[in-house]
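What follows is one chain in structure tokens, specifically the form predicted alone.
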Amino acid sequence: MKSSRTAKLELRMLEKSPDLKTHQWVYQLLRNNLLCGRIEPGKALTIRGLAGELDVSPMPIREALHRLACEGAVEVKDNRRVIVPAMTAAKFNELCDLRILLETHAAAKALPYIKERDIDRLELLDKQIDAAIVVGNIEEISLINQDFHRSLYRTNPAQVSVPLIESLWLQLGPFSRIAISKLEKAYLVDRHQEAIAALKQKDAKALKQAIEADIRDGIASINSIEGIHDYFHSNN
């Protein structure tokens, strides 16, 4: 994919289908930008800004804005700014516990619905989100590994978790990737692994298992970072 650059805003593009419509293309963009962590935490975002960056009228902006609003992805001002939210301690940890309830739940939801192929699949996942880390390119570990976490869950007919998680997702993401780009070097030792073969053993102990210590690993790796609660916002 290429990215749009000014000097102001830098976007991860999107392509555009013949069969998606402007709003619905606008904001999978957007939300892409932010499960990703292209738009950092504090970001300001005008309506007119992003038209111009993306060659649209202010209309589907502005309804794609108030979509992401009403999942907590970006916070609308008294003056009409919209922001991305910083990031608080306390926020962070009640984000990250949620993350673990809602993905445990949904994972053993999901178990007896999972066939053959979906395994296929979220081994061919595992194995790109192995190659993004051997190039270093962090927002294609962060989307892919969502994704893998996203197809588990939808393998449940009658889930209704996946949009709570992925609010959860929008909220972090752009401080995560704060986060990720100062690791050394990945924090990984492949949970997915451990998912795929409580999936292969109907385990949903151990499912569920594998998907929390996926997540802790990932709070324990960004909580180490050296400096890194320098980039939380006061509760203040």
Contents of the next structure:
2 protein chains.
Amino acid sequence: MKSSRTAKLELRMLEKSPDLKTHQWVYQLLRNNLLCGRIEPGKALTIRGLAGELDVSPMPIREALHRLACEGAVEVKDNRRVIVPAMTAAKFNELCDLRILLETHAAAKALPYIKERDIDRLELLDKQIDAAIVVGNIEEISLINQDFHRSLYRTNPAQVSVPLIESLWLQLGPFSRIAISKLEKAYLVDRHQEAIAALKQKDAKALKQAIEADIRDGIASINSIEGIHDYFHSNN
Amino acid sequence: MKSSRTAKLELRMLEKSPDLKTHQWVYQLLRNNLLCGRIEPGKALTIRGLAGELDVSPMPIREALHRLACEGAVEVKDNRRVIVPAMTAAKFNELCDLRILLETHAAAKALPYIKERDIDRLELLDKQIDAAIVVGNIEEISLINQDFHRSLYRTNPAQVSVPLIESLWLQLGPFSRIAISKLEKAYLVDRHQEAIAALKQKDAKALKQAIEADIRDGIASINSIEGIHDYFHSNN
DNA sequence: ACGCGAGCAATGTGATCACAATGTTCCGAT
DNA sequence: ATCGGAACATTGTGATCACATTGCTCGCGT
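Show the other one: the form predicted in complex with a further copy of the same chain, since we just had the form predicted alone.
Complete assembly follows, chain above in first position.
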């Protein structure tokens, strides 16, 4: 079995805009690659390795990795090795439960602040997702889908839950990719239309149901995959 | 009005055990001081200033501050100034709602794993809190109280919500201290006894009610303070 | 041939330095 | 006296280096 620990990682690059600090650029780059599953669980990341890969000094890599660690995206072992944590069945269920709990809450709290303009943006994002589904660009789907949810929750100006939710995404990201890559065809469906309809009607209950259904559908499609349980680690 | 931005900060020190990395020591030290409200909202923190204060190089301070920033404990302004964010009324409510949402969930998820040993530990912590209340050591109360909650939630081995909850505590900490310091006497009461009773009876519903009541009591005592609203900032 | 220990390579940490950007102060022009 | 700008001080960032610890490999002894 080829060890994924040492496998060469092929990062999806990201143009570095000059107003972005180097460590922010590294963070966003690694984050995107984790979210769309480009970096597999168990993969070991080294500061100097990434520094050479991205052609920057080790310093910004350190900061980015530490931030990812405190968001739960990577784990710093006692050996000081930094790895993408493996997924446990119990942990997966716990993360999904928390997603539903936090995201339905965040959606309901955002509802009163939704303006016409926000709905337009959400509909645009939904169309972009559909387009990405047609061409089967899974990484694109994943990133835009998160944009959809984030845009919704962030319309609440006093919102503090999005960072927590993003932490959950980061922890689910690497594993989800493995799961989705096992899917034959993108029979990916989402409940975004139902969510948008609920937004237009200012119906909090329907909105929460749509969000919960959207999340549960994703979980269900993962659970339906043949042999998915082999990808869970039994011990920590 | 004396600006708290430039006021000298008197940190509660923490002995540095040798097996602890310097940046971890700095992090825990700053974290404790934030949690018990020793560092007030609006306070500006500088890397070099803290480095001189704690007599370490700026490097570990940088890492600790960045970690605190990603947990929401401090905010990095676009000027690159790092400050303890001011509290908004809406934000305060949102944080409290999330505490109830997440902590009742975490408590219920922990319930099946509770052993006799865990209950003993919780009872010990509750006694320590009572002792701290008697002598009126508010900082001690705050820290042990968090230990109580953390110990409860962490008995769930697959638990992933504690980091999220701690982030909420960190954001509420500096403000709560201002509020509690306004309290004449520590008429502080907690619902820990009710929670422990629910644990013994394996009663999830009663446990969630106890946790929610415990949190709500804290909020109520803050809201009851005369002129507390003057401490909320209206704009961001 | 197998196990084990020494030496080497690689890693994270922390310190120091250079630099660009920002904040502050103080003096002069109006 | 007030406003504005220039000079200075302070800050965060990133690069480089030294060091202790860990992982790994090669070779010696049985």
